[in-house]
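Let's start with one chain on its own, the form predicted on its own, as structure tokens.
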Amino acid sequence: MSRHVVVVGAGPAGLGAAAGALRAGARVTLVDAAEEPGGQYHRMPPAAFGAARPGRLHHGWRGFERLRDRVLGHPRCDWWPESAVWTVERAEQGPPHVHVLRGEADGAGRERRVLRPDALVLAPGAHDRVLPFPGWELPGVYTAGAAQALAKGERLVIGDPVLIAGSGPFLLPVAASLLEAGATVLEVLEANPAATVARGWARRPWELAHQAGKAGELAGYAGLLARHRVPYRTGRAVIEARGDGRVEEAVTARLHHDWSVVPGTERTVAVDALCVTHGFSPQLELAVAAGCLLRGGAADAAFADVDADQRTSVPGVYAAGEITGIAGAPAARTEGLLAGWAAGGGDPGDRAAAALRRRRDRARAFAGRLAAAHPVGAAWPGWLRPDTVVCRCEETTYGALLRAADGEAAGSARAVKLGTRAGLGPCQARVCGPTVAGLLRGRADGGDPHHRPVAQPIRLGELANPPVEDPEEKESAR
């Protein structure tokens, strides 16, 4: 019997985990809590729109056509869509079991499957992280993944006009989507100076030839925003937002190289809605649940750890894509390839697999440039006050939160957030969590904001009810 491979996400590093285990000649389970694959990066319209057809900014698209058609039209393979895998339970022997609700997230039928799988590759992707800032919690003030998805995926814009705030080149992408689904963009603000995004993508300039693909995008973004005269302006933030009941106006600043506020450069600008990213924040629940060792450090700045052919410390698991390091699509899609070969079976000296080494290894160090290009500076809590939301669910405040550092939870932050409820809430420190790890580095220690057993929420009622089983995972239950 070919090995069995569970891939959770079915975005670039999912399909091609996927492709690359189908290939090793594994049998694949492939799960995403979307109706359709092709994660953020691939997002369309729903099937109820019509004959949608891709933009000119759907990057790649005939190659992701041709890779979904193969993945889900090979007899191997079993596509569950709209199926979220809320835990994974540790295996005395082998990978971890993965407990999977499979049903639409608001219907009354989703049925618990438990999968037992040969080997397991995560590829959850990552969400946007947004800095808090004075005024953040405002209706209409939006993530730019958020914004980007209605966009591409309903066709829908935020707000007109819209300004695009924050750091990195996803800002580029999300403006153009917003364009091209009819919105006025004000402007787009790189927080970080012109001189420190130079130099970030000067490290290792003869590496540069391997992104041509990268370099043409960017020059379409930089076209674009021309030809609609969008202003790209950097070494300047939104600091706060403003608004009676919605956001009404943005406060915008120039900033030094670690991002403190320049005095008097403060300008009041007239928004419809706001559109905030700074920089992307892994989905590792599911990796730190499996007992996946992590690298990077801090806590808000971690990653999971992977060997030369992308498996974690947990034997039979693998991870590809953002859960390693940011480093877009065609990264992501070469690390789910050679993730899905491994998992699979496949042969480690073979010819293609070792071509995968090769396009991944260019492929982190495009990461690394994009890392020193982007970084988020040391001084941005200087934009807070002690009123100013940290936790938008427990409606937690900067203020609150030093008080409680410094006071009798000195020094746990685990006795911080029980005496605050930062990260305790319905989102349970999706979005708050690495911004509260990072305020309270050196005042406090211990926590993680990855730590969540339940990766998704599942009612008690179908926790109550007993898991389907299909006859081949109990088989190999036994």
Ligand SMILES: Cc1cc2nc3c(=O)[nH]c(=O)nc-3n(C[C@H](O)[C@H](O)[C@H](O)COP(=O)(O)OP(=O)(O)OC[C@H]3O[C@@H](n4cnc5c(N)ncnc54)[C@H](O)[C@@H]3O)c2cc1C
Contents of the next structure:
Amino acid sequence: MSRHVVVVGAGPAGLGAAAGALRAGARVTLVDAAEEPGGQYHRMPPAAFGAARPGRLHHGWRGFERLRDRVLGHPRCDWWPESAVWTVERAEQGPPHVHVLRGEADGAGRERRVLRPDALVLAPGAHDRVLPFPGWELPGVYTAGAAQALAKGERLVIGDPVLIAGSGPFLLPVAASLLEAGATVLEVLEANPAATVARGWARRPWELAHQAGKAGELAGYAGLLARHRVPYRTGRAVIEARGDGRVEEAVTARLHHDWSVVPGTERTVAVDALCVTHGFSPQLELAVAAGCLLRGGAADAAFADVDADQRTSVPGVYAAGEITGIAGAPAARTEGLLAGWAAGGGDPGDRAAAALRRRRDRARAFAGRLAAAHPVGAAWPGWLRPDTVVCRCEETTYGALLRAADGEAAGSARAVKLGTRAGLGPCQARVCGPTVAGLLRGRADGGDPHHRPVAQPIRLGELANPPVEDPEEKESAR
Ligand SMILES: Cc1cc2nc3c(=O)[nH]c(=O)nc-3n(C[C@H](O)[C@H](O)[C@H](O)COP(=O)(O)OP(=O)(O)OC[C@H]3O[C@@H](n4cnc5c(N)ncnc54)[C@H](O)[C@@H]3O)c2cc1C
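I have the form predicted on its own already, so could you send the form predicted in complex with the ligand?
Once more the chain from above appears, this time first in line as the rest of the complex follows.
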């Protein structure tokens, strides 16, 4: 019987992994919580919206369609849409068992399934990171990811006019999505000064030739902004949102390179909605539950650690895409192809695999450039006031966090969290985890913002039902 590879996530990395494993001769189960494959990059309106056509913003759409059709139409591929992996369970031998909730979230046919693969590829991607500032919890303040998901996936605009602020190239596709969906974008603010952005992007210029596609894509967004006369300003950020019951004004200010505010440069802008992003946080919970080692030092900047063939530290578990580093969709797809080839038992000496490794390394260089051009300045906590909410689920304020860290819970991040409940609410620190870890650095040790044994919500009733075993799984479990 051929090797069974389970791939979690059907974004660029997961689709690549499925293709790689199929090419190596494996049987693949491709699992994604979403209705359609494509992940964040190739997000489309649901099928119920009628025959959807990719917009101008769906770069590399043809290539995506070819990959999708090749994978999903393959006789050895079993595609599980609307299937959330809620946990992985370490096994005595071999890779962890994969626990899946299969079927529409509130649908009657939803069932628990357990997969016991010969190899597991984790490709769950990232979510966008937002730093807190006074008023960020007001209705009308959106993460850029949510604003883009609504524009790209539901054809809805979050408001009109909109101000977009934060850091990173992601500001540009978000602005483009909002413009295409019909909103007026007042301005796009990049917090890093022009010199930092220019120095970062100019790093290792000889590699730029290999990233012509990405450069062309960014140039396309810049052209769209110019046509709509949307200013792109560097060294400026939103440091406060104000309004009576919902956002009405954004306070912007010039920043030094460390993101401290230049006094006297504050400006108030009337807005209908505000859209913010400060980078991405990898979805590491499944990797952590599987026991994979992380790299990256500080817990709030960690990624899954992988070798040259995308193997994690756990035998039989591979990782690809944004959970190994933020480098864009082409890098994610190439990592996926490599991970799938290795997971499917492909020959590591294969010439195509060697070419993929070289392509992956070049694409990864983009990650270094991105990190250098758009760092998060260390002085951002200066925007906070004692009453600024840091954990929105539990309404823990910055002041409460500092009092606990400097007082009764001194030294222990775990004690600070138990004392203030920061990160213990419904989102289980997905939003505030990296922020709290950053704010406590130097004040308290311990705690892992990625430790979340239950990766997706599951009802007690669903948990009480025994899982359904696949016949082929039962065979291999014997
Ligand atoms: C909100 C957001 C918007 C973005 N928009 C753009 C853009 O417009 N342009 C651009 O260049 N880059 C964009 N990016 C970055 C881009 O998405 C990535 O470079 C690329 O998509 C990464 O591919 P991936 O396969 O690693 O992850 P993703 O594309 O994120 O795919 C991960 C997939 O895993 C699934 N998944 C996650 N957890 C589970 C689970 N527990 N069970 C089952 N399925 C799961 C998700 O549903 C998703 O389909 C965006 C990123 C984010 C987070």
